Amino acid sequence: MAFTLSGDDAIQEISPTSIPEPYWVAISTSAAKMIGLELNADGFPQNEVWLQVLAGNQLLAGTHHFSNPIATVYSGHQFGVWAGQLGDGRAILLGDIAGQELQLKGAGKTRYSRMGDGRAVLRSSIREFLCSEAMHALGIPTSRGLSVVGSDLPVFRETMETAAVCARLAPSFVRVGHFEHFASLQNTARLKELADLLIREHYPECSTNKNPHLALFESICARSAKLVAQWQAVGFCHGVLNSDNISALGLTIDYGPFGFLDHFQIDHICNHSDQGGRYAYHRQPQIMHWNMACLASAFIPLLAMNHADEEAQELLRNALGQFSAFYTQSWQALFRAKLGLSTAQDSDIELIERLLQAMHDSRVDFTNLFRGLSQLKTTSPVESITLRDQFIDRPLINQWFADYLVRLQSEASNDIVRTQRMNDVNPKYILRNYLAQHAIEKAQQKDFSEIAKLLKILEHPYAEQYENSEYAAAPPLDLAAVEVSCSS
C-alpha cells in the first residue's frame, strides 16, 4: 500500500522531473499484468498516455492516485559509517497501484539528491529492471520492474550517458533507514507511527502479539536472514549493503553493483568501488545481521515506551541472536535441496562446505555445477563422472564424489525423482554480467531486442530451453570480468 506517512519531516511532494523525447525500452509483461496494466500486440500499454506516465512526465489522477508524488526521507549507515540524512534522491513515488507502490527511479532532483542530478542512465536501469525480474522468477522476494523509458537525454557519470527511467514495484519501499532517519532525531512518534503502518498493511499477524513492536523486529529479522540464504544459495552478490538499501519487508532492494557468480569465489566482490570487501559474498549474511543490529538500536525507543530502557535493550537483543537460527536453518534447507538431500543427516554440512571449498580452489562455475549435479546416478562409478574435469586436485575430488553418492544411496535416492527436484531449485539461466552488458551494447545503438529476449530467458530460468543453452554458458574468458559501480 502507498506510503502515508505525511508532513515536511517525514516527505517532499514533488513531481517528476521530464525529460525529453521517450521511447519505451523495455517492460515486463509479467509485472504489468500484475498491476492490471494492459498491453497490445507489440508488448506495450495499450493506452499511449503510460509512456509519458513512467518516464515522469504526466501525472495520472483518478483511480490510481498518481497525483501526489512523494519523495521519502530516511538515513542510514553506508560502508559501516553513519551517513545522516540520506532519502530518495533520484527516485518519486507515484502512488499506489494494485496493492503495489509505483516508483520512478531516475526521476529527477529532490530535496535529497544532495549533489547529485536525480537522474539514472540507461545502462543502469536496464541493470535494474532485468534483475529484477531474473530474481523474481528465481523466487526471491524482490522489488518488481515494470519498464524502463530512455531519453536522449545527456547524463555524466564515468562517461557521458543517456538518461533512463526505470518504473518499479513493491507492496512498499520502507527501509531499515527509514528507522534510523526518526530514531536518529529521537522521534518516538514517528517510529510508532512507520511501525505501526508496516504492522497494519504488511505485518497483521504481529499486531495480536502481546509486544507487537518486538515481534515486527522479528518479523523483519527473519524475513531479512531467509532473504540472504536464498542470495547465497544462488550465488547472487548485492554489492552495497547499506543500511539505507535494506528493506523492511525482506525484499531484494536498490539493483547497483550486483552480480552473479560466474567462477565461484567465497570472497568475490562485485563492486569495484569496494575496495575493502566489506560486501563480498561470503560476507552477506554478516553484514546483513549488522544492518538489523542497526534496526534494532532503532527500535528501543519503540519498546521503550512500556518496558524500562535496559530491559527494552535486552529483548531487542534477544530477538537480534535469532538472526543466526533463522540464516543458518535457511541455509542448510536450501544446499541441502541444491545437492538432492531429501532427509538432513549431521555430516551433511561438511559435505557441502567441503564442495565449496573445493570449487573455491578451481574457481568452478557455480550455476554450472549445480545444474550439473542432477545428471548423477547414484550407480555411476566416480570414474565416469566428468563433472570432475572442471576441478585441479583430482583425489580431493574424487573422495567428495564417492563420499556424495554413499550419502544418496543412503536415503535410498531416485535417479529420476532427485533430478526434477534438483533442476527445480538448480537455475540454468541466470543474469551474468557479460549478457546484460551485450544487452545494454545494443541499446545504446537503439536496438531493444536483446533485452526482450533475455527478459523472456530469465522469466524461466529453471527451464531447460534448450534453444537457448548458449545463455547458460559461463562467460568467455575475455569478458569474465566486467566490472561494475555504485553508478551501475
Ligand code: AMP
Contents of the next structure:
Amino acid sequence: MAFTLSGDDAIQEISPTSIPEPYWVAISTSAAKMIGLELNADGFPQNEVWLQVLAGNQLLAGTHHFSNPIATVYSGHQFGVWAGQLGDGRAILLGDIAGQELQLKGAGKTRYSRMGDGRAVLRSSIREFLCSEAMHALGIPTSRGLSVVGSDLPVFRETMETAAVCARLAPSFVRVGHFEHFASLQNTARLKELADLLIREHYPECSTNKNPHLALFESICARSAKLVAQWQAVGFCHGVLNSDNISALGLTIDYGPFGFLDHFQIDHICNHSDQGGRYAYHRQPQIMHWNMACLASAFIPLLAMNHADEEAQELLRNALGQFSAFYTQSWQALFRAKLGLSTAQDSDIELIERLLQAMHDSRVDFTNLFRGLSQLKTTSPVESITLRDQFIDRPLINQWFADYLVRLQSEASNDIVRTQRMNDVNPKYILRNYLAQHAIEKAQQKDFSEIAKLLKILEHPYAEQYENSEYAAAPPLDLAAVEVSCSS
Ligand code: AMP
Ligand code: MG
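Having looked at the form predicted on its own, could you now put up the form predicted together with the named molecule?
First the chain shown before, then all remaining chains and molecules of the complex.
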C-alpha cells in the first residue's frame, strides 16, 4: 500500500518528467494480470493511455490513486560506508493499484537525484524487467517487472545510450535505508510512523505482540535470511547489497549488476565495480546479516521509547543474533531439497559441502549440474554417471557419487518421485548474462522479440521445454565473461 508518511521531510510530491515518443519494449502478461490490466493479442494494453502512463508522460485520469506521484527519501550505507541521503533519485511512485505500489524507475529527476539525471538506460531496464519476472517464476520474493517503455532520448553513461522507464510493482518499496534515514536525523516520530505503517499494512501479525516493533524487526530479519538462502540456492548474486537496496519486506529489489552463476565459483563477483568482492556470492549471507545490523541500529530509538537504552540494545542484539540460525535452517532445507533428500541427517551438510567444493574446484555449471542430478537412479553404477565427466578430480567425485547413492538408498528414495521433486526445485532455465545481453543487443536495434521470447521461457524455469533447451546451455566460452558494471 502507498507510502503514506505525512510531512515534507519524508516525500516529495513530484510528477514524472516526460520522455519523447515512447514505445513499448516489453510487458509482463502475468504482472499486468495482477493489476487487472487488459492486454491485446499483441501482448500490449488495449487502452493506449497506458503507454503514456507507464512512460511517465501522463497521469491516469480519473483515479485518485495516480494523481499524486511521490518520491520518497532514504539514506544508507554503500559498500559498508555511511553515504547519507540517497533516494529516490529516479524512481517515482505513481500510487496503489490492486494492493501493489506502482513505481516508475528512470522517470526523471527528483529533489533526491543528487548529481544524477533521473534516467535509466534501456540496457539496465531490460535487465531489471527480465530478472524480476525470472525471480518471481523461480518462487523467490521480488518486486515485479510490469513493463519497459523506451524512447530515443539520449542518456549518457560510459557511452551514449537511450532512455527507458521500467514500471515495477511491489506491495511496498520500503527499504532498510528508509529507517536509517529517519534514525540518522534522530526523527523518532517518523521512525515510529514508518514502523507502524509497515506493521499495519504488511506485518499485521506483529501488532498483537507485546513488543510490536521488536517483532517487526525479527520478522524482517527472518524474511531477509530466508531470501538470501533462496538466492544462494539458485546461484543468484545481487551485486549491490547496499542497505538502501534491501527491502523491508524481504523482497529482492533494485536489480543492477546482478548475475546468476554459470560455472560455480564460491567467491564469484558479478559486479565489475566491486573490486574487493564485498558482494561476492559467498559473502551475501554475511552481508545481509550486516544490513540487518544497520536496521537494528535504526530500531534502537523505537525500542528506547519503552525500554531503557541498554535494554533496547540488548533486545535488538538478541533478535539480530537469530539471523544465522534462520539462514542456516533455510539454506540446509533448500540444499537438501536440491539433492532430492526428503529426510534430514546430520551428515547431509557435509555431503552438500563436498559437492559444492568439487564443483568450485572444477568450475562446474551450477544450474545444469543440479538439474542433471535429478536423472540419477539409486541403482546406477557410479561408472555410468556421465555428470562425473565435468569434474577434474575423478577419485574424489566417484566417492561423492557413491556416498550420495548410499544416502538416497538410506531413505529408500523412489527414482520417479525424486526426479519430479528435484526438477521442481532445480531450475533448467535462469537468466544467464549472455542471454540477457543477446536480448539487449537486439533491443538496441529496435527488435524486442528476444525479450518476449526469453520472458516466456523464464516464466517456466522448472519445465523441460525441450524446444528451448539451447537456452539452458552454459555460456559459450567467448561470452562467459560478460562484464556488468554499476552504471545503469
Ligand atoms: P543504486 O546504486 O542504483 O541503488 O542507486 C543509489 C541511489 O542513487 C538511489 O537513490 C537512486 O535513486 C540514485 N540514482 C541512481 N542512478 C541515478 C540517476 N541516474 N539519477 C538520479 N538518481 C540516481
Ligand atoms: Mg538502489
